[in-house]
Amino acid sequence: MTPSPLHQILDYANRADPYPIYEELRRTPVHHEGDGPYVVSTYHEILGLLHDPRVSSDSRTVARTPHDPLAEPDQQESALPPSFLRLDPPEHDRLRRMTNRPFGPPHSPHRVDGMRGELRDIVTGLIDGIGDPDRFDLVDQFSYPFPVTVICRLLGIPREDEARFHTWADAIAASLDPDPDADPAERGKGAHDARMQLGMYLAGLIEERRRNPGDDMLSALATAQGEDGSMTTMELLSTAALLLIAGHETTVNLVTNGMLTLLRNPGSLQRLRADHRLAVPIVEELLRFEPPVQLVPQRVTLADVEVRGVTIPKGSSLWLVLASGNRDPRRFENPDRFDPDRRDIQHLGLGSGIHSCFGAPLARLEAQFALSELARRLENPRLLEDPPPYRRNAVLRGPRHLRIACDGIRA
């Protein structure tokens, strides 16, 4: 008996190449089996639902849909109030507005752009530290430490504390990527301890920044007194945890999937090496072709919603398969071809609607710097295994290791 598309998506055996499953899934744009979730896989329908106020992201609503295998509340938020990612308006809007004031336009238009020099220095230092060019792991030596360091600098974590921050981030990230060979109780305790230590550390740092604010985002959040009032300490902790986990996990996958795709498409890699300006369209096409978040499982309908002639009843769990929508031939020509020259590229790789990726400007810039410098400095890079071993997580899909060899590393 052929497994259902739902089980095939979750089956680790399909992690290296889920796209044939998505192609089959698109034949039934709204797929539903038994008492499981409704799975939507076509571009226009996903886009409509991402903008539909009848679809809830509130974690307290999602937790009441027991038949969704991916609907458990986020572990990293279990001791904290929900972040704005897991709230509906008006609570969502208030917290997102408050977080955006020190992060982006119109109030802080230079926050991300002003990090260009720092991003360049971090990337340079990590590439310099690769060591033996005959065999190295891009994930462990570059993609994993890069975004954590960036978030530390963004929040204003003291340099001497960055190593502790990395350790906590690693433990929390491991809890998002289940390992069948590991003791789940031990892993759960490690992640819980890391969250508690991180929370206590950040709580102390927030109080210190309220007394002595600096020019960092945590200081701005801790001292803000705008039209929406100020964040409580618990709201601040929840927001900082969101920036750490969401910002870290997606960027790891974007950079790693990006380098894997470029190594499989050497013509594009050569073009990027010759012209770093191509990093912008390359990253946009990567967000379509190999998005770091494959699907959004935590949505619930607040009313009956009709999609392509199918009525999804009120209270139903929804999966929106972004990676499938990004390869919908009704929306993109030759969708299975990686094409950095693609003109029409309104992808779903960073979501859409009120929950579109908050850190998108920073994630784009990180990936552009990372991939352009890797292309420039690695001489004749090549994969040592293809496909590489993947993380087990079906939502945050990316290689767990990407082992590469090259002839040398340019200065």
The other form holds:
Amino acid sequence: MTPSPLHQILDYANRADPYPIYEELRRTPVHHEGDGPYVVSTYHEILGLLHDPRVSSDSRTVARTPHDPLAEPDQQESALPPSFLRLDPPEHDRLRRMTNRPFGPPHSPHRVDGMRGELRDIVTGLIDGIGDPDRFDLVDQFSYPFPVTVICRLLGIPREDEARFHTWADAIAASLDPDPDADPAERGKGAHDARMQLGMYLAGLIEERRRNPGDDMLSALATAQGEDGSMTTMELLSTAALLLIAGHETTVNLVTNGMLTLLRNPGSLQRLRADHRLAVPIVEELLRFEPPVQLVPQRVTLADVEVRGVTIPKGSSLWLVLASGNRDPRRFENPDRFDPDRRDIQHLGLGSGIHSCFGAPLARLEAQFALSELARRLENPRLLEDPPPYRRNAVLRGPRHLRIACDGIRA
Amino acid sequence: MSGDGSLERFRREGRVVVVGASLAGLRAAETLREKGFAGSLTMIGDEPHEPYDRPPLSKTVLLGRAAAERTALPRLKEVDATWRLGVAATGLDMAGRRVRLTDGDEVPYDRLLIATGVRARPWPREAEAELDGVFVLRTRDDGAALARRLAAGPKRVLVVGAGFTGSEIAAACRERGLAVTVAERGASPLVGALGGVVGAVAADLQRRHGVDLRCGVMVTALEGDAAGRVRAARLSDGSTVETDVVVVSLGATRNTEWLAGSGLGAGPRGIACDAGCRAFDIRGIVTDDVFAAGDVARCPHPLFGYQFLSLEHWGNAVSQARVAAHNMLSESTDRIPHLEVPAFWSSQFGVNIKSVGVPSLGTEILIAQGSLEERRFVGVYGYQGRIIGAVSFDQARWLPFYQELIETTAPFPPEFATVDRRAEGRRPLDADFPDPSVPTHGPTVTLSGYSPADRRMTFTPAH
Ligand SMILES: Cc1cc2nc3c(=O)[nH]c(=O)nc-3n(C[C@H](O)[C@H](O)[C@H](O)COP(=O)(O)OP(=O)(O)OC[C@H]3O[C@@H](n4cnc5c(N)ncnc54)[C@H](O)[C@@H]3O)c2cc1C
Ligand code: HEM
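Switch from the form predicted alone, shown above, to the form predicted in complex with its partner chain and output its structure.
Every component of the complex follows; first up is the chain already shown.
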């Protein structure tokens, strides 16, 4: 008997190339085994479910199906209320609206755009610091620190505290990416401690910002008095943690997957070097071709939902395999080809519907800056191993290391 | 034109004439070229401007955020056409296949697309309509003039009619800090398009934003001063509103007069055409060389029992234009029908309103998600046990789901649980539409029965 698709997805042996499994999976657009989750793998069906009000993201009210291997462990330890990622309307909408007020249009149309200069400086600084061009790890030296610094600047973490912030982020990230050889108790404890310390640190900073607000996002959130009222400190802590994790664990992979893909497609790398504006379509195609969030677990049906002739009963867990939908030949021509010139590129890489990526404009800009600067400055870059070693995580999928050699680093 | 190569010849060297050089006209022209039409293309438009976009006229333009002159429609494709702008078509000779123009010219065609849209219904009393300070809003020039006047800081603006356009105008005025009175003959704003339940929310929205909203009244007369400037309006409840700007927003009249006597099935309700956008003649026989698209067209829709629908919707103009252009170039078996579910959006008082389907056909409404009180909700309209339309206030991301329910004629009321279902969503309410036999300016979707002929129609002005 061949192992079930579910286990194949989770099997680390398939991490470097899960796409053949998805292709197989799409033969049964709604796959279900035993009392596991319903796995949905085709584009139109995923899109429909992302817009379906009979599907809940709420982590509290909905009973979990017993055998969902990706179901969240009890978050009791953190004692924070759920973030809006794990809430339904109206709470989701209220918190997302309040968070958006200091972040995007209509109230703050310039926040992300205003970060361009800063993004450029961060990218420049990281590339300057690469050191030995003969052998470096793009993940540790660039992709990992980059988004954490960006979130620090967005939230307004004082520069002198950024180093501590990085340490906590690393510990939390490690817990999201279990290394089978590490002692799980140790690892759990490390992450737990990091969460607690981060929480305490942020709570202190929030107090300080309430007294002396700056023009950063945390200050704006801490002092907001709009039609939606204000956020409690607990809500604010959850939201800040969400921004950190949702912005970190994803952007790391987008940048690394991006460089990996460009090194495998030297023509595109060459074109990007010649014209940095190509970064826009390249990042879009990357979000389709190698999406950092491979699947969205943790959705539950509130009613019986019929999809492609299969009735998914009320109370079932769903996995929406975005990465598979992005390679659905019924939606995209030649889906397995990396093609930045694609005009029809409504991918699922940033989700869709009310939970679609909140940070999308920032994520795009980060990746565009990172890839165009890497393309411009690394002279004759080469992969030292292909495929690279991957992180364990099947959901937030990407290389753990990306070892590269180049002839030099341009100014 | 079939099988004998004549279609091929037409695609190579035929003559297409488009009357009405706006949204539908331009998109049709682009589609013709995109699909390889290599013959001659003539665009006839009575406005002197290149095709421009109307929705901003009642939104960003009135707020002073965009100039009316900068609303040109983005060009999706080079059209290589002869543009006859500032020239109206005055007649159609169907037998001779010619369009007559105001300047006396006649333009021959092999295929004709009529996309003459609608115009604002003017204030019915001519002398009063001519007073300085009395406006309508349909064209770019209207928008520029009104925006200029609003920027000058009038003491008060009176908006006559609270359909979508009137409500958007009122919202823009309030955002500019101007005093606004809205006079609406129906029981609430938007009542014709969305019914009384949702209309009450729209009324609440207006009042919260400081609009002096008067419903159930008609403006009976406009008064001018000695210099010919409007100074007051009299209302049917005996009151008077002192105002220096009046915006008449009483809906639209179809631009079909120029077709009178041509033999085409055109009248006050528009041009009847089949699902492939081919126009009917007055005998109810479909033509093969005259097509219609956009606000001026009325097409039968399979989802609504094949009744003719007239839609004043941006998206409808675009999709009909594409269908018409495609069908002009196709053999009969390759033609495609216009099946899109109607969809409309409006933004007013900071709220994004969106609808799909035909809410005004509904008799009942269920608040499926959210709450009327919070002014954030999805309302689902039911007609004879099926879902026929839906509207959202600041909840647009859910609408694709409801659109699918409309497309699959799902039963009403929907029985299933959803996120954000409140107590008020347990039971349907009477949607509370006004008596359909009384014409209002409100709905931007009108059902007009099964007959392609339009001879019995008599037009009763709202005032
Ligand atoms: C202020 C305003 C706000 C709007 N907001 C929205 C919105 O938010 N959402 C939405 O979905 N829709 C909205 N609409 C409606 C949308 O703009 C129309 O549905 C769309 O413009 C229809 O395009 P059309 O090409 O069919 O007709 P039109 O745009 O009306 O164009 C017809 C053209 O033909 C010309 N013409 C008429 N007669 C003749 C003749 N005899 N000879 C030559 N030319 C002629 C007209 O002058 C005009 O230029 C709005 C409309 C207005 C006026
Ligand atoms: C490349 C980078 C990124 C990718 C691929 C990505 C992807 C996604 C996806 C797929 C979702 C939907 C989850 C769901 O449907 O449950 C999501 C949600 C979210 N993302 Fe991102 N994201 C990225 C970067 C960011 C950044 C930089 C931020 C923060 C600044 C961010 C903040 C969020 C938040 C807050 C949500 C939850 C939205 C909600 O529930 O309403 N993301 N992201």
